[in-house]
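Let's start with one chain on its own, the form predicted alone, as structure tokens.
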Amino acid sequence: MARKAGRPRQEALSREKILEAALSLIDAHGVEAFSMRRLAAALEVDPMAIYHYLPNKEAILRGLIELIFANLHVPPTENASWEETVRACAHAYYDAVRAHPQLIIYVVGDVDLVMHAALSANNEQLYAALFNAGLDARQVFYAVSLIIDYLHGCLLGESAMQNSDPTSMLQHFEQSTTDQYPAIRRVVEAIQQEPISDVFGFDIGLNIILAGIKTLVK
């Protein structure tokens, strides 16, 4: 006799399938709207079936961090300079996490999840490159912290820019900037003369950070 149609059996689940469904939900609705019950509904299983693989929301978020960084691709850097390696790692990190802004915005505010994200093969390459640059261990710590904070700041800024009107922002600056603030006016005028995406380009800030690192090893 044929088996009655119904919900998929628990055996059809896997940790990977659960995490992929969770990531889709968070990408669409954000972490705050995410729940085990909502995840179970998306998977068409009883919520208890999920707990066999991932015991709670925190475990799912940690799993998602692992999933994102497992798919992070850093181009081969075997014969690259330390600077090229740092650039490659920064771009790989940025590209990987900006695909999931809802998750990363949440992660940035959670120290434990940030530390969990820091333990990745990509970061090992980053640490090694900075040692190769000639920094000592303490300097590497501060340099990595600065780079990661910069990456997160770019992501948060990009998210904010998507929800704002650059033209109105510039108009606000221009109207608020009097002759009392000549330096700020110079910046506003420069922004008006070229696309705002270029002015706030990711690589511009990264260039400044790398230039600072070079001064430490001269």
The other form holds:
2 protein chains.
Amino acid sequence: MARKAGRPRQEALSREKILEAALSLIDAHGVEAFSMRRLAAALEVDPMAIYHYLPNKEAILRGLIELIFANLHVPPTENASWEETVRACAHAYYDAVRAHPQLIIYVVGDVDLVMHAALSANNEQLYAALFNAGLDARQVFYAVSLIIDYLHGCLLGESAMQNSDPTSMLQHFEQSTTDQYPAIRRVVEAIQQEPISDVFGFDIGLNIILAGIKTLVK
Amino acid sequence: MARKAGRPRQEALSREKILEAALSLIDAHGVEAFSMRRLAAALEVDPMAIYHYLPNKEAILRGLIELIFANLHVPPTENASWEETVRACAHAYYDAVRAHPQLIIYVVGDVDLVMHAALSANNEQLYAALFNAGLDARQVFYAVSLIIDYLHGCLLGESAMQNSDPTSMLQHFEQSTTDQYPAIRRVVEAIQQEPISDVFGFDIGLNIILAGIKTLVK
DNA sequence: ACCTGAACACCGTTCAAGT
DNA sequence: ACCTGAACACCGTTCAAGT
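Same protein, different state: after the form predicted alone, show the form predicted in complex with the DNA.
And the full complex, kicking off with our chain again.
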């Protein structure tokens, strides 16, 4: 019954260990390269051993999304304006999801977990902030929906950008300048002269949304 | 050399026929159930015959996204206000993508094709409308990015909603009401008393965005 | 040029068996 | 209870061969 001294015995498998291994596998090589068999190999275990802790591959992905949302923590915002609070909540959501870019598609596709995250303790301050802004309950709901949908769109666009070669985008731009569409051309030329800053992220869009929310109450 | 009379001979395979068959297969049974082998079976052809027209499965998906964007047509908006024009463009994009809900994930993930669609002739009026609103070139770019990201988020949320059972969502709501978070509770109760209309779509969010855009120039 | 068919290197998952 | 290993029914794609 005594534990062997020296090198500790192989830790037993567990749901946590499996999810942990799956996450680092996906972070490193993407969801494409993730398979039950590869995961088993990484855990140095027979593929079927995994099924003792999680019913199937989908359950693993769901578990990972749960992990991501579990890491969503909004910093305290006591003395902040309602706009600053909304921004803080949006950034927290954004950062938590962006920590694992390869999984964004699954995050966005899981209404249940998104819903759960949206209604979780972390976001009480978001809802409170929007009430403080002067919205009624229904308007708060619309505002939250808008912000979450915009966040999802941003996150997806960003992750898709990383997986595509940047030259083809410039081709679209250059092709457009030779076209006969003056409004598009003006925009393309402006972007070419002074490219968008790296830290563009979603801040500008969020500011426009905040301005729009403000008009609801005025 | 003469064509046989009666039942016409089997039409030759072609890129178009393949994509057409793939699209109806996916519309009917989802991307999950779509495979090269099933597609071949639907076309009554050896699986490898397809590779003569399209290099691999990914190319087929890309081809389908192209098809979707090819069906994006903005109605003429001569005498419309700039807001109405923006709304018309957004709706056209929304409708084109929503016509094939199973493919939304791929649409949103294809930056190149999204970029191409965003810069295509159809959207000249969108850019022009935003200039008419008084934005400068850079602001037009931000506004278009915001609108497209929001559209993507909406579309994804909607398609995810269809693939999940509606009871679990109510569970989240009911669970929240028993919580100690007053702001969230207020929102949940309001939604429960008078549920969101079916045609909610993305119109309300778009209106908030439009209001936000207006503040950029005022 | 266009299509076939066998083959390769993978999958996720079931099921019976081991300890 | 926990893990294994063989097996099943699939994949996408390569390659050599047919016409």
